[in-house]
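Below sits a lone chain in structure tokens, taken as the form predicted on its own.
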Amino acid sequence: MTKVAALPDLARPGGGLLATLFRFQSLFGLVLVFIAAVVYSPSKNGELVFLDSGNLFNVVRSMSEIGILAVGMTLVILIGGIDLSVGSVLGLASVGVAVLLTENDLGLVPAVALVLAIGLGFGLLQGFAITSFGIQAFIVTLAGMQIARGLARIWSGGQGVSITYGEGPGQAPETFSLLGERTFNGLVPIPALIFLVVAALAVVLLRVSAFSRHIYAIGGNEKAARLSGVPVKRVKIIVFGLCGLLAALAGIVHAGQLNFGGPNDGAMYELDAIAAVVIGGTSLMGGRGSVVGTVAGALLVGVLRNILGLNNVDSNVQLLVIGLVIVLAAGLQRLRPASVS
């Protein structure tokens, strides 16, 4: 009886090992996967390939687009929603920026601003439809996924758009090519920096703003939040708008890395983003989770894919392993005490 009675004390926030393990499950998971990657890393010239600085930054670069999407997805899931359109919006944005820069000869700043505005507007419209018509987010964003993909194909004529650089007609400014480069003596990929800056801004948003309290309140109990005076409709619309904005940013980064914008780009990226959020410890029911956990979840997936690839593990087996990790993370969420935030 004494042990059973002591369990809630351990589960209280800040109240013991169990609470700590649940609250930082994604960080602990990332550390364990990282250690396993070091142990099973192949060697080259007596050095571990996995620990090579170039390889480690490649892990972050490879997850930068998914990570940016996952940050926006975290905000949506925290209010108890879901956004299945982010992959298609990424494709729309990649096509849009490629067409505007090469076919419409628009300047870099106007082109990027217009594409970001399109992503923001798309998300705001979805949020408006969800809150005004009472349609579930799953249905609205499923339709949004199809609409964004269709718009991308119409805008590009169904073809991919290559980006070449120069000062002549049909060429993009050289500055845009920096998205495929590295900084700090050629070590840190620019997309990785963008991802980390976006994540840092989101962490600040969720820790110091009144808006963040509204997000968690809506996810925890929407009816109670509304009765408490929280502008539920407005907050939801803004959150979906931010998610669309970040999806467009990820599309711009995508086009800059590949020097190409394709109408089919970003397919299934929404599932990878959701996976990063779930592995990061955010509850799909809303009200619990953090951007820090999502970043750790995205990096965990990146490290897993990297070490499995370095060991020439079949890509189908890689999907199986990552799927099992998602199920494990979701299972831990079910076991998580309600008192652990």
Second form
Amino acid sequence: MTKVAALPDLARPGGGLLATLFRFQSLFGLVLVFIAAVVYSPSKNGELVFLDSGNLFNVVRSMSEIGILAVGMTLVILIGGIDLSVGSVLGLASVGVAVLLTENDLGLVPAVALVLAIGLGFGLLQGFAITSFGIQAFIVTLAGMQIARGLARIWSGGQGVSITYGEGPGQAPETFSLLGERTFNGLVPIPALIFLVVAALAVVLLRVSAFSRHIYAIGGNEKAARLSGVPVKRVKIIVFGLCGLLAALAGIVHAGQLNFGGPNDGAMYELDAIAAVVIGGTSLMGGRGSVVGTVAGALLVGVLRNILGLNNVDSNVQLLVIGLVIVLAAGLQRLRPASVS
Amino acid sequence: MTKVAALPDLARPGGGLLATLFRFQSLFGLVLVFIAAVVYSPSKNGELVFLDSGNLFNVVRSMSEIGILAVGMTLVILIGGIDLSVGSVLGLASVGVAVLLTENDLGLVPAVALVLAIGLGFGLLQGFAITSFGIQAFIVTLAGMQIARGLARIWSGGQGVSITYGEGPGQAPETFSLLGERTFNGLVPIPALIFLVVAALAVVLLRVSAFSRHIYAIGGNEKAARLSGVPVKRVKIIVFGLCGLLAALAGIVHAGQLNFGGPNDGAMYELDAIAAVVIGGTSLMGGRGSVVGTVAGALLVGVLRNILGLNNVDSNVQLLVIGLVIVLAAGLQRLRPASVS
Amino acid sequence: MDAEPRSPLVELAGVSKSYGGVHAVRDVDFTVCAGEVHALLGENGAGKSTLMKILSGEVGGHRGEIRIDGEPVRFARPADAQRAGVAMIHQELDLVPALPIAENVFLGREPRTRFGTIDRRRMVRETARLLDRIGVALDPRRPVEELRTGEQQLVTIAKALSLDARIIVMDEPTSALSAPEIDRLFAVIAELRRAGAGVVYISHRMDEIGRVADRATVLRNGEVVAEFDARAMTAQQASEAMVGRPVESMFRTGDGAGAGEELLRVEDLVVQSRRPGRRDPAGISLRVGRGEIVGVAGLLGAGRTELLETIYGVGGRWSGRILLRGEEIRPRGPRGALRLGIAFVPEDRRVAGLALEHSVLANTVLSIVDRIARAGVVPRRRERGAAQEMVDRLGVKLASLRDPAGSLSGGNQQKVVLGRGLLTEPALLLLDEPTRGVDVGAKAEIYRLLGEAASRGVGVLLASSEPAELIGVCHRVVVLRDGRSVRELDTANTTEAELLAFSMGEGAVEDLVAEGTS
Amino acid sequence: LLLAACGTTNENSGSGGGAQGAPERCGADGQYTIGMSQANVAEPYRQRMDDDIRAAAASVPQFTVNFADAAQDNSKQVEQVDNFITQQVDLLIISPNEATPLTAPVKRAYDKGIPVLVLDRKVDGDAYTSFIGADNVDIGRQAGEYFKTTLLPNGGKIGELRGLAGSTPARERHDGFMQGIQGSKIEIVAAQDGDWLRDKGQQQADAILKANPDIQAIYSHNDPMGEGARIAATNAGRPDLPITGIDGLPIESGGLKAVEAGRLSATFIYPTGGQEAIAAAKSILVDCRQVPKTQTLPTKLVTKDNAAATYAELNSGS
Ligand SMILES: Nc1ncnc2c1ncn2[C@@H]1O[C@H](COP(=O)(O)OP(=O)(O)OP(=O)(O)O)[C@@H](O)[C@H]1O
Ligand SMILES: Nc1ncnc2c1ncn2[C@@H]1O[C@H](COP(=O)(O)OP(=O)(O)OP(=O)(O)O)[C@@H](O)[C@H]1O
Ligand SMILES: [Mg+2]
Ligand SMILES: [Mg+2]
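Next up, the form predicted in complex with another copy of the chain. The previous block was the form predicted on its own.
Following is the full complex, with the preceding chain placed first.
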């Protein structure tokens, strides 16, 4: 007991090194995959291509959109929900910001704010439908996925919207193109930075806020939460709102990276995001999980894709490998010392 | 009370007509959508196009693959699981049967049997991974979805496999092309027939078998079911196996209708199948639902798509309408007299 | 005790509530005064919980008036009631499994730091204080899911206390507790009463009522049928009011012939505990004969549940020998156990016993559907017949076999789980707290059924926290302490006090002996 | 009144005979409903095809065009053709998702006397009125020749960004390219599937460039993936890496603009055939004339020199 008390945040009673390790199994998995990537990295001029800092940041950048989605998805899954609409909302937001910046000639701040508000609103609306009519999140957001996609296509007129930069009418402010750039000596891609900042905020939110306790409680035992005076409906609606907001943010990042608003973009991203969350050790039943795990889960998938790509592995074989690794990662999670069944 | 007892299978205590109606809310929804379809049907030569018998059977045919998938999905969802791999398995099976019949010149029976066995095996394997390693079904089948897709592409050599009929080498037996035909005076499409037979079998299975009692019990309270002597693992594995088997059957039907094995076919079908199940009133939490509801749910979506198509509604608007109707249908389901919370 | 009951704190006037056609509560008047413990009695399904859920804002849509301090109130949600000073300890332990004890206790009312973040340290400190007050040594940071039922019950009590409420409703707070914890709880209740709080106390343990309550109100079918001075009331009176007819002796009336040939023998069974810090026990040895009812006594966490689970093949790792009819067995899961003729009624019926949304029918026949099936097809008539017969035999109160199990009262739910076990026609019946939350009438009914089963040659192993039950029902009682069998007692010449003393430890026995001789 | 619709081309000797695929009515004073079944409007190229048809049809007052989208689903497209048959459209235009699966329903329509114009991807057999489309193998070959003669006359290592695995154009554009570079010293050292998508193209190009920093050009199966590759190349410090695409859509976000802006070195027009389809429909329905069985549309190499002019030209018509 006393020993346990000395390690309040890492170990659980009954734990020890092994438990700690499994508690953060996705980090562990990430390390494993990372090591494998180093081992199998092709080398150029005697240097491991994988470990090249440019490449490492590419990995983070390539997962930044999925990562941002996955952070929001973590919250939703923690309350025992799911959000299938995030991919489509990403597409909608990318179209939105592109259209607003170019065709409507809005300034950067109003355009971004408006698009974020749309994402937030879309999420809140979904949350409202879920809580007020008691419809399952899977269904509401499945419908939301179609609706957001339809809206994106209607808004864009079907074709993608190119973003060109400049001062003239129909041109977006140069600042927006920063999303495609790198900072700190051209090393760190801005989207990667945004992802990490979002993740860090979420980690802090989930550690210190009362709101986070309510999130975990709802996922763990909704009835108990309600009886304890947790405003269950409100928390749920807000969580779906946050998820929509983050999806919109991801869409903005997407548009900024590609200089393009794609109405059909983001398809299947929801599944990647969910995979990252689950690999990260968050239970789909709600009530257990962490953003740290999610970030590790997203990076794990990113590293995996990267190393397979670097080795020029056939895309079909890539599908197989990634599928198997997802199962392994999830299986690893189950190896942790048996808890009460 | 006595009245309730007289309607043991239809009504719940406290119910009556209203409860019965809501118990079969998807049938009710189907009737509503059907009436709407009649009202909004365009007419040709003074006849309602929608009610044309050819058109009605088209609706059933067009939903037959989704319907077959949805029947298997109903079982999986009843045990509280989910199977995201069915669409890919459909694609894999369609490729499989096409390759076996043409390139490998297998006979009809061995080819079909082998493909069904592959589907069954794939499902069993997923069920095994889920039960033995305790990984969530969502994750295992998400991986399964990727793996089956990869296998389909590898097996097909990277592109669709056309099926031509005849006696020669590389040609499939004519019988297989029956899947694209209609019977009973050229009225009833064979795939529709297969779908309805599969559904009928499933309805009977879920009504009378001890196995079905186990399925419902697992979905209702897995721990209680285990303690009551239900062979939980075995039932689960079999259910996933059946779902894979039905996905393979749907793939065979798919290939037969199109004379084509498409490695990319079936994408997103899993979501359509899940939507049909949920619209049909089966709870994603498991333990509650019926195949009758699922069939009605599938037909509801089919009718909706058909009438939107007949009215030449813009495809983007179709997305919106179908999304909203899914939510409405699911919402309707919640209006039923409150049950135990 | 000190003051006389003072002014009414809470008044319920003409409160009614019905579910569909069922009148759960009908025109009830009920008052609680400051500094008073008011017991609420009644059979399972009498409406006790419903009435109190109305008071605590959990159940709405009722008729009638609630007044607090004379002011009419209407609570839309539990939080409103809490703000008005009403706290409720629920019969079903509504806790969040993954969260630590401290966070469960303060859920919805988390203390904040200056920065608006949650003040974990304070939460842990105050929880520790609360737990200490009710006399449990639990680390407030441990997740609730690691706790056993009894410990969880203590946590819900701590949670209710943390509200500093003026009106505390305790809905069967002791159903999973054993004597020392109950004593502790009663001390806390006494404290509360002294501090001027009003307590509503619901229990099916008649012996507790006289010890703790001032007044007792009896509900039957949702209506108030009697009110007693709790101290003057006899268990017999209360039982009769509850049931509505004279009740004969509670306990088994069978001849008590006792052991036939040996059915079960357990030798040096050591279950590897999943909890650290518990010393490895020397092991459990016991035997059960055909037609014998053997009790398993022990305090919270003594290992009773573990023992039964191990025999049923669902426990953890273990060593030792288990022999059934003289042959060594290694039970592997419920199916194997059932095949051997072992049936098990688990401790927590909501988590491990029932699919609450499913019909009573489905729940009752679950263990035998594959047995009665022909070629995989369940004959409906047979299925219904079996369920109906069992429901009739156990006197389960319901409108139809199609009722969802969750709509039954707690006691009736328990009977359904028991019925499922009995339907398998077991040779050995393992019962873990089978009368937890079961009313006196139904208890008597269950005891009679156990007696009947025993007289048919079934061996029964009954784990219970109620000394009266163990003494009254069993032929012999095995006392467990820290995972060891420390004593075997013949109930014919053992008192409840002795049983308790052995459960608590050697020191306690000596005290008792000393008391007895002095 | 009825015209035989087959046997009019040099490539396919007509065999249908009878009234198959011939319109039941024609003439300038009628009103005609045309059904347009699109494989997947989520692809910019196909969206543009619909738009071209819409624009061209706007100038034919007798025409109403109904659009349907199969969202890349063979079954759904079959269903749509059936719907159009049920609606008894006067003419069917179809851009099939895959050839074989759509062969039967197209034949059903054709046998019912509905003229069928097949765009972009030919169905099997000859139960259709006319095929209008470009040749993906030929485009791939021209791209290959452009690499061989212009971009890398001395040979070199290149990367390839492929379309969706398992799709016909991805294979044809690859096969054609291999024919085009035959005999040169050009070597494809890395090939990845970009699924026709811009973001996927960027990701795959990232990896290709990391693993093979020495590649001298990228051949992309379409323009959007090429655009993605450009971003990757810029990030990798290779802003001048030659990248070619295919499609050359004359829209704001299309390949022509990308070539004009220098993001793509070249692209190859893959004409949608939308205008030509409406012209053919007009011949059949309004003018009661026959149309050739096959109309192969020419491709065109677009480089910085002619990008702007081509853009203007393609957007001037109707
Ligand atoms: N949510 C509900 N839906 C339908 N009926 C209900 C519901 N809750 C309670 N009932 C019914 O109301 C009646 C009173 O139940 P209640 O739980 O109040 O009994 P109780 O006196 O607390 O019994 P126990 O001693 O078993 O806990 C019972 O007949 C029960 O079936
Ligand atoms: N899954 C578990 N996690 C943590 N501790 C456990 C677990 N299972 C058993 N224990 C511990 O093992 C001991 C024996 O528990 P068991 O439940 O068998 O006792 P019991 O006599 O039935 O008590 P109770 O009154 O709580 O039912 C206790 O200390 C208990 O806390
Ligand atoms: Mg109660
Ligand atoms: Mg116990």
